[in-house]
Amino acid sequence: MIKQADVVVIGGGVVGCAIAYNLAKAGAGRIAVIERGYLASGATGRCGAGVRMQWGTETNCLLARESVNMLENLPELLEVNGDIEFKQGGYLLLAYTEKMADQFKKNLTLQNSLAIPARWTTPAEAREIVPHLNTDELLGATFCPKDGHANPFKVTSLYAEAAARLGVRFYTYSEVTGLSTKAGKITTVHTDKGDIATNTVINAAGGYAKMVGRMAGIELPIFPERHEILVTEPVEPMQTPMVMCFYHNLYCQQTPHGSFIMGIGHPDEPETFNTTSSWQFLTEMAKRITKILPPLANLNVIRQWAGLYDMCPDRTPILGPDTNIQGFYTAAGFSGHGFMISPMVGKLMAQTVLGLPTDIPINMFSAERFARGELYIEPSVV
């Protein structure tokens, strides 16, 4: 392990790798990425792999729109060979209450003003998009054909490969055990493989971001929350878009491989590092999804797993420097949508660390918004 670095990124998920690549590309010097497992072994590799631009805040729409633009040509942008399996089959967001329909229509006005090609669909039109959709009690839906699906492992791998070519050093199966500061400045990252002297640390540790913050004496309002997910046997293509429903708190898509991936959010899930699977999820998932997409009752479940969302109270990430500890930056708290906006987050964080103008303003994402009571609430999350 190197003894000194200009920047140490803690976390080898897609966000950490994208930040490291953009820093290296901008000439930030010696960069090290520390990952306690293998790359993408945390939330990135356990996510539902969806990518959507249908959000309810302008900044999230812009982050997603620019990320989709980059994902469409990611190997060429990174100058590496590879296929991230990006398929743009759309997202269909279902509305079951008048309040939800009103919110979706407000979202559409915002999205269309930002050149995001989403539209309102009637229940009949929604069923033309997903023929096996049960439209009972459905008031309508929004659909964006440019949303879709990408392979999180391959996206992470390409960023890591491109970063390594630019000199970034990756240390997997290496755990950060502490951070040292002096006179309010970061000085050292301690790991179980050795110490790295540095004056800049980026906390991209996902569900463990709060613990990393505490190592520097910083209390981040981020907490880990278990989310469960399953995959079925592969079948012939029958569903192009991701179906998402905030009313039933679920999402479901058919992958290019033919299997269906689906998950639900549970409002009573406690703060936890528990990533074990439960039979309760399996039964609840089956009950909810077969009501909306009845033919899926005929599929066999192959596997289920769980991962950690790094939750923020307003479901919006914390991005930027800490105001008390110089050299400490956070890129965490994504609340379940870090993968899909990681290309733009990587670019913006590198610009922030290097003191450059950011392509999109991200000052509203600072951790200080919680102390000021200025939450930046995203209404469209599962």
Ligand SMILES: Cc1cc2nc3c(=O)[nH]c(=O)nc-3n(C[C@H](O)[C@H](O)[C@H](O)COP(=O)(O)OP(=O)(O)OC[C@H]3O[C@@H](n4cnc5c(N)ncnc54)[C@H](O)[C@@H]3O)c2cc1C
Contents of the next structure:
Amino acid sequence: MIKQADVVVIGGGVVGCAIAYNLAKAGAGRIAVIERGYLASGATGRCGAGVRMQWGTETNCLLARESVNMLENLPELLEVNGDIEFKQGGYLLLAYTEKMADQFKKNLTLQNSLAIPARWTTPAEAREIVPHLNTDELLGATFCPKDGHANPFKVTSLYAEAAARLGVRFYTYSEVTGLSTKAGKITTVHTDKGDIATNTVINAAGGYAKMVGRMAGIELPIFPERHEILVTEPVEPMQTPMVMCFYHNLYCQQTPHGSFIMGIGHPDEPETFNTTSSWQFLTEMAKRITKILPPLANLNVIRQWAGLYDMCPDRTPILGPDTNIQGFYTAAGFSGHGFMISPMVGKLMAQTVLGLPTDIPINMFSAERFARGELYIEPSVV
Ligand SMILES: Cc1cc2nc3c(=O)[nH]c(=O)nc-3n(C[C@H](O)[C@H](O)[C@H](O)COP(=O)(O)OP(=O)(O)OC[C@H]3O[C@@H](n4cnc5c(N)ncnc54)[C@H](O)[C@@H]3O)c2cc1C
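Okay, that's the form predicted alone, but what's the structure of the form predicted together with this ligand?
Below is the entire complex, every chain and molecule, led by the chain shown above.
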């Protein structure tokens, strides 16, 4: 392991790899990524792979829109060969209450003002898009044909390959065990494989971001929450868009090779690092999904797993420097949508670390917002 670095990125998920690539591209010097497991072994490799631009806050819309633009040409942008399996089959967001329909219509006004091509659909129109959709009790839906899904392992490995070509050192199966500071500045990253002297650290540790913050004496309001997910046997193509429903707290998409991937959120899930699977999830998932997409009752489940959402109280990430410890930056707290915005987060974090103007203002993502009581609440999340 190297003894000195200009920047150490803690976490080899999609966010850490995208940041490392952008830093290297901008000439930030010697960069090391430290990952406890393998690349994408955290939430990234366990996620639902969905990518949508239909958000309820302006900055989230912009982050997603710009990230989609990059995902559309990622191999060319990164100058590496590969296919991230980005399929833009759309997202259909279902509205079951007047309140939700009103919020969706407000979101549409915002999205359309930002050139995001989402539209309102009646239940009948929604059924034209997803023919096996049960429209009972459905008030309508919003649909954006340019949303879709991509392969998180491939996106991460493409960023890592491009970063490695630019000289970034990756240390997998290596754990950051502590951080040292002197006079309020980062000085050393301690790992189980040796120490690295550095004055810049980026905390991209996902569900473990709070633990990494504590190593520097910083208390981040990020907490881990288990989310379960499953995949079915592959069947012939029958569903192009991701179907998402905040009312039933679920999402469901058919992957390019025919399997359905689906998950639900649980409002009572306690704060936990537990990523075991439960049989209760299987029954609850089956109950909720077969109500909305009845023919899926005929599918066999082949695998289930769980991962950690790195939750923030306002479901919006913390991006940027710590104001007390110089050289400590956080990019975490993505609350279930970090994969889809990772291309833009990588770029913005590199700009921030290098003291450059950011393409999109990100001061509202500062951790200081909690002390000021200026939460940036995202209304459209599962
Ligand atoms: C079930 C599920 C479904 C999801 N669906 C979607 C979706 O459809 N679309 C979407 O955009 N997002 C989705 N997400 C959220 C998305 O997966 C995350 O927001 C995103 O992957 C975060 O990436 P990351 O790199 O910040 O974190 P991670 O991928 O968790 O990476 C953090 C890494 O840090 C490492 N680490 C932690 N502590 C240390 C340490 N001390 N030393 C060294 N390494 C350490 C971990 O091993 C881990 O690999 C989902 C998440 C889950 C769990």
